[in-house]
Structure formats: C-alpha cells, structure tokens
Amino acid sequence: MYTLERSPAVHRTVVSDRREPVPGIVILGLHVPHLASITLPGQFAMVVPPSGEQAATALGIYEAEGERVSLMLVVVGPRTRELAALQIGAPLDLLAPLGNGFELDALGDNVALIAGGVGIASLLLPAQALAARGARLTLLYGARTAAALVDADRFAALGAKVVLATDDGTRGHAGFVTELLRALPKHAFSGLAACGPSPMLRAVGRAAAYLDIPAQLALEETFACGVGACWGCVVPHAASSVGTPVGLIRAKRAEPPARESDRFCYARICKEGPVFWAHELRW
C-alpha cells in the first residue's frame, strides 16, 4: 500500500549511462534523486518519450541505488525504439514508483526465480533483497536464444544457482524455461517468483499448484494510464481472498457460484498488481 513517502511522483530525469548488452535490449541509467530509496522490488514506471508524439510506456524498475535507477526495454514498436535511441544527458521523464511489488517475506528463504525474456528485469531487485537477508536463490531464466539471456551473471554474484534454457537450444536446456519446473520434486522450494510473458506465467502458476509451491507473479501488460484509472488492465482474480474493497469490480453472473472458487473480482494490474499469488488469479 502506498504511503505518503512512497507515493508516485513525476520526476524529470537525465539518462545518466546506456548500456546495450544486445541489439534490441536497452538499460537505461536514470539520474533520480530519492527515487531509488523508495522503490519497492517488483514495481514500475510510466515513461514518457520525449518527443510526446507517443504515449507513455510501462517499464519495471530493474535497478535502484544511490540516485541512479535503471530501466530494461526491447524495441518492439515506436515507444520503445525511441526510448532506446536515447543518449546520455537526454532528458526524460517518468511516473514512479507505481504498483504493488513482491511480498519477500512470505516466500520464505528457498526460493526460485523464474524469468522469461526481459522479465529478467523486476527479479533483479528481489533477488538482491533476498540475497542479502541470507536467502537460498534459484535463478531459472528462459529466453528464444542464447543472445536475448541478459544479466544472469548479475544473479550468480548474488550466489544464485543459474539454470538456463532457450527455446532454439542454443544454449542450457532446449526448450521453455517452465519445463525446468515441471522436472522438480514437490516442495522443492520453499516459494517462486517469477515475471515474463502470460503464457508463460500460466504455466508457472499449475507448476506451483503441482508441486505445491506459493508464487507470485509479476504480470506484464500494456497500460493505457499505469495508476488505475481506466480499468484497461484488469485480470480475474478470487473474490475469496480480496473481499470487496474499493478498487475491485465483482464480476457478474446470472446464477450464483456452484463452488466458492468461482467467485472472483476484476484486478486492476497496474494497480493492485502487477505482482499476485498465482492460486489468488482466475485467468
């Protein structure tokens, strides 16, 4: 839950350094006073290009200390390619932190992480979190080929086991990452977090279910506002464990639910997301 000191803010900011670790890939540095101090692992930021011919684009928050935070994007259309464009001392602005992020605490001190393609990019800032409260960490990391795996050595530092898989082969297991879980034995560890495509999420949250693992999931999604207020992103999600507070819509049906895991309400992502526990969604 937001707090006063945690609230969003705009804040004009200055590209402090770039970096391209593969074509199509771009980390930007930010120069942000205060920001990085209150950023919460698994939240975002609504970033403005700065020509304004585009509109804002949602991106996680992938690295936070001191005044510097950074931002990972792959260019996949004119928000993104004129983001990447960017040099250092170019002026940009974003809204940030936004959303709600991991709950570290409850996945308890052996946990795995699963990332698909620059979902990579919100596991950074739990795994450093979790590092350093003396967690045992699993990096799990699936990408189409071996040039789009970005980072794992940042993970290894961390002491993080790294096991990777690509969908051509070209490097770790041939084939998705999520089929790395299902060869796992129950209870194997003791929570998952995970971000990356919705398929691919999906398919971590029956694995959890199978294997009997809690998981969180950090849900990608193209935001029309970021702050909850156009209701463009909403996901199904178990009317059971939210209750009715405000923010959430009770979805409507002609008879009532057979069973109680039927009821469910509509989630906003941006807003009471992007991070949820995987039993919690209806999708």
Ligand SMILES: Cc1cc2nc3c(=O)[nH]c(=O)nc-3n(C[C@H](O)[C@H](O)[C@H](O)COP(=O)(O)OP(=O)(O)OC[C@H]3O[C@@H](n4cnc5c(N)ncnc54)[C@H](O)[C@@H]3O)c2cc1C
Given for the second form:
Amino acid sequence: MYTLERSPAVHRTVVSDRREPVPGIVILGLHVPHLASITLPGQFAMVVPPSGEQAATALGIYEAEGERVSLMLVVVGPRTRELAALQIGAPLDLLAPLGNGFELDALGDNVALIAGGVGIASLLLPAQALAARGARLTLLYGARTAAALVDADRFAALGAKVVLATDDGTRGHAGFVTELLRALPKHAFSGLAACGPSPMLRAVGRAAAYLDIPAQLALEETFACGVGACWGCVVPHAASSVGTPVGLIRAKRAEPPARESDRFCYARICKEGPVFWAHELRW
Amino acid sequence: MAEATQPDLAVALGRLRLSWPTLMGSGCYGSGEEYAPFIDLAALGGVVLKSVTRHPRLGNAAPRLVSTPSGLLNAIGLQNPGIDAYLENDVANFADRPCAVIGSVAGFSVDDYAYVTERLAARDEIDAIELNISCPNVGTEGETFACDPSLAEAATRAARGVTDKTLIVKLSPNVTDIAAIARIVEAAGADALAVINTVRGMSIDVDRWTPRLGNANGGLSGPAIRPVAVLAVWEVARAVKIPIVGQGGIETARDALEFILAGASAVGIGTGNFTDPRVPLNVVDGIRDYLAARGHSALSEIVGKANPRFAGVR
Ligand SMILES: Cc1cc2nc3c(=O)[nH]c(=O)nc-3n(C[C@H](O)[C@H](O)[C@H](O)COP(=O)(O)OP(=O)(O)OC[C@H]3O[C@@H](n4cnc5c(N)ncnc54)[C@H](O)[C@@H]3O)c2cc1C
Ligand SMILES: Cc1cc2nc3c(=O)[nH]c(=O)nc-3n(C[C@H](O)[C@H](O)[C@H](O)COP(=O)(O)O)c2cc1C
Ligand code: FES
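Output the structure of the form predicted together with the named molecule; the preceding block shows the form predicted alone.
First the chain shown before, then all remaining chains and molecules of the complex.
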C-alpha cells in the first residue's frame, strides 16, 4: 500500500512572496517542493536563522498548498525581526513538519476556532480542512488592538462566522476573546480548537469544561530544540494518552495521590503536542 | 592528480574510539533518535544521552527555558524515568547507532553514582559513561559533587570501581579552581573530562517581580559562555594528562578550534544544535578543511597548541 511519507526533514526553501498586512506582522510565502502535501493542520516548523547566530524559531505553518507554505510572524524580538526582514529570493531552511496536529474528526460538525494574537496562524489550515468536510465554522478572534487583527476575511471566505474582540475595544467585543464564551449555552458547539498565549488557552480550557465541549488547544511556549530532545518545553499532563519516550514519567503532586486527577507527568509541547486535549492538561 | 589524504579526525577517550571529535551534549540531544531526521548520526562522534538517576524524577516546573542574549538559560531538573525503567524500556533502542553512545549518570550520593553506573555500563548498547557531577538545576545537592573536591573524588572512584568502560567526568565551571578538581578527578581514575557544564544564572521578569524560570535559578549555555568555557579548558589542560571534551557555546568549526587549541581533544555540542542540527557536520567539515589548509595530517597535532603549558598527551 502506498503511504504518504510524513516524517520531518530539513527543507530548503526560498522566499517567494512577502506580505505585511499590518505593520509588525509579516507573512512569508516560501517555495518548497515536498512540504505542503505532508503538513497536517496545527503542525509547526523550526526555522533556522539565516545568520546562524540565534536559536531556531518555532512558527506555525499558516498556509500549505502545492509547492508553497507560508509563515506568519509577529515581530516581538531579535529572531522574528531577522525573519521579518527577509526579502523575496532569500533562502530559508526549515525543520518541518513537526509536532502533532489537531484531531479534527473528533471535533464534530459545529466547530469554534478561537485565536489569540498570532495564534491565528495555526488555525487557517484547520479551518480549511473543516470547511472541506462541510463543518459549520465560527471564528472567535482576539487581539490587542484592531490594527493587529489579520486575515479574518480568509476565514469568512471559508464560510466561517467571524466574531472579533480587542483588548482596547477598537474593534468588536472590548475585552478578551474568551469572554465571548461566557455567554454561550452548554454544548453550543460540538468542538473547540484554540491557539494563542497560555493564559488565554487556560481560559478556553475552563470554559470548555463548563460548557461541556471537547476542546483541543495548540500551545505556544518557549522552545529550544523543537524536536523532543531537551525536555525544556513541558506542560503538566494527565499522561493517559501520551506515549512513553525516554523520561516521560508518571508522578504526583502529593504522596500518595489524593485523587487520580492529581497524577500528572510533564509532556513535551513540541513532541507530544503542540495540540493537546484541554481536559488532559493539569496546569 | 592524486587526491590529498584527508586529515585524521579520530579521537581516543580511554578505550573509546570516536570516528569524529564531536560529542552531542547530554540533555541537548535526547537519545539521538530525535535528531535522526535532520542529520546522519554516522556523522557524529557520539551522543551523550540525557542524564539518568537512580529514582524517577518528575523534573522542574515550567517554564524551564529562557532565552537570554546569545545564550539559553535552562532548568530541566533531570526529568528521567529512573534507571530501572530506563534499562527496561529505553536502552535497547540505542543498539545499532552508527556513532558512539555514552550514558550519562547523575546522582545525589556516592552510592547513587556507583549503583547507576554499574547497571548502565553493564549494557552492551552503552559504549562509555559520562558522570554528571555538575548539574546546577537540582537544588544544591547535585552540584556539590563537582564543587567539593572530596565528593568529586569519591563519586569518580565509586564509578571507576564498577566499570572498565571509558569514564568521562563532567566538571562544573561554578568553582574557584577547576584545575584542582580536575587533578583530583584524574587521580581518582577518570579517563577523560568534559569541560564545562552550564554556568549558574538567573533571569527576572521585572513586570511580575519573579524569576522567569520555574526553578528560579538555572544553567546558562550557548555562545554567551564560550569564553568562560575556553578558559576552563585552558586551565584544566595545564593540570591533567587525560583528554578533555571541550564544550560551551560551540556553533562553528572556528569555535571548536578555540577549544582544541586551548587543549581539548574533542568537543561537545549542545545548544548549537538548537540553532541548526547541521552544526556538528559543519564543525567536522570546517576542522578538516582547516587542518588540510595548514598541512596537518591529524587533529591531534594541534591539540593545545595555543596553550604553552599544555600538559596533556597528544
Ligand atoms: C508551536 C509554536 C508555534 C508558534 N507559532 C508562531 C507563529 O506562527 N507566528 C509567530 O509570530 N510566533 C509564533 N510562535 C512564537 C514564536 O516562536 C516566538 O514569538 C519567537 O520565538 C520569538 O522570538 P524572538 O527572538 O523574536 O523574541 P524573543 O526575544 O524570544 O522574545 C521577545 C519578547 O517577546 C515576548 N514574546 C515571545 N513570544 C511572544 C508572542 N508570541 N507574543 C507576544 N510576546 C511574545 C517574550 O516574552 C519577550 O519578552 C510560536 C511558538 C510555538 C512554540
Ligand atoms: C536544555 C539543556 C539540558 C541539559 N541537560 C544536561 C544533562 O542532563 N546532563 C548534563 O551533563 N548536561 C546537561 N546540559 C549541559 C550540556 O550538555 C552542555 O554541557 C552545556 O550546555 C554547555 O554546552 P553548549 O553551550 O554547547 O550547550 C544541558 C544543557 C541544556 C541547554
Ligand atoms: S523544545 Fe526541546 S523538547 Fe521541546
């Protein structure tokens, strides 16, 4: 039987197009022959710095089609600044595709995508896959300010109902995007898929538990290796569904564990994740 | 035209023979398998495995990593399944690696070092043992072994007593006189020294008034510590005859050559892999070109050449 070769590799790419939809956010299109077809929604790349002088950067794979993938960068520090300055024709090497993507089939046919800031970058591929199988989509998208909201129309074009929020109230709901979940009745969606900063994802997890909706969260924490080698990127996890690579252990906060739910191990976000079931995290 | 013969880059650390003078730093390279999609493991001298302890360790709370200028601060806390589960589940996977596989042992008592070393070294999959007496991220206990001469000696002797395989002892830079510790460890039976482990450090979030690492303090690695590490190798190379594996912030062949000219026979690469997994390849190629351009036929010819009082054996 023919199986698709999905194992990650070093991919040599060339910047094919570059877009700066708003100042400080850059979308880099990359020409790369054999990556788009093996990339699953929610997977990421470790981007090798062209200067060779800093650590590689973890970036979600924003678009993937044919011989092109793209990355969306928010300039926050030296590494993202270096990448954002790349021009068309520049070579760029990626380790990709990495991590586990979303289990979209487990989210049902009425899915809310919840994006915080640059978390939007990891949700377009899931939106496309869900739309392709006819799921009803809602995008709840929050950012600091109106000027930091990017490409919401791409989701609308897939048929998603788009609800916006900004911290400063310059567009949509004034406040955190997760506040939009509070007004919902139980089981308002068949599933949630979220990506954004950890405090936001924690809030999504709490809301999902209250609303009794299964939720998958794509975490973005500091990575070093990005390939599961250094154990630096961990999150407390119930351990029920993670594998048993070297060092993954079961332990408890208190001895003996008061309840089964107190048991956890530290799972690697880059390897066992970055997408986790919200109810399995112990954070 | 006859092709010029390639310079010989092979290195001996005690009985252990490395085809290339590059070891992947413990804790930075998993078991090697994690990097196999990105580099041919046969191009590595060897992989030093993540340190293992007698009992399972949960590891430190997140965050465990903070990036700092030209460096990486980490406090992993020796997360590992403990020697029993490690021998049962993991070690068999290390067979047939096309490079050397070096087990790393950490402990909290002299008896721990002897017990874990004996059990790990007994396995055929393991070619040599590195004694991590210098982990800075496990409270004060772990590092006291590298910082206290009598404990460093006792741990080394204990491990030496239970295996004939090559024993590398990894030293801490967080001491006043690293050469003195090196001498004691050599006398206690070490075959080689790894110089250095991470430098103790901290980063504080001034908005939240709290240290950034879950463990508060951590170990600094990467280019930020390279000058500290080169000096440590320089000083140790004047004090001992056994070979040194120099490490700390190596990202290029020229970085590696600094260590070699200071007196290291081989180099360790840890954090450099996080920039680009091809760094170990580039280091080997660059060293080979450097030697060829200068007409040297072997790496050993230049070990310690910048260090007038180099005491080692080439
Ligand atoms: C799985 C995964 C996917 C990711 N996907 C993307 C993506 O698609 N696009 C993208 O732009 N980033 C993404 N990130 C985050 C990105 O890796 C970091 O923002 C990047 O490493 C920052 O590097 P730097 O050197 O520019 O900044 P650093 O020097 O590392 O950070 C500079 C400052 O910015 C803060 N900071 C770091 N990250 C963020 C952030 N995301 N938002 C706000 N402040 C931050 C830091 O705390 C620090 O104070 C992802 C991270 C992970 C783990
Ligand atoms: C994330 C991380 C984990 C590490 N874990 C270990 C370890 O378990 N045992 C050990 O002996 N050294 C450990 N080290 C130290 C490295 O092996 C190496 O000696 C040190 O980082 C300096 O080299 P480098 O700058 O090339 O990384 C670790 C370093 C890092 C960055
Ligand atoms: S970043 Fe190294 S294990 Fe995840």
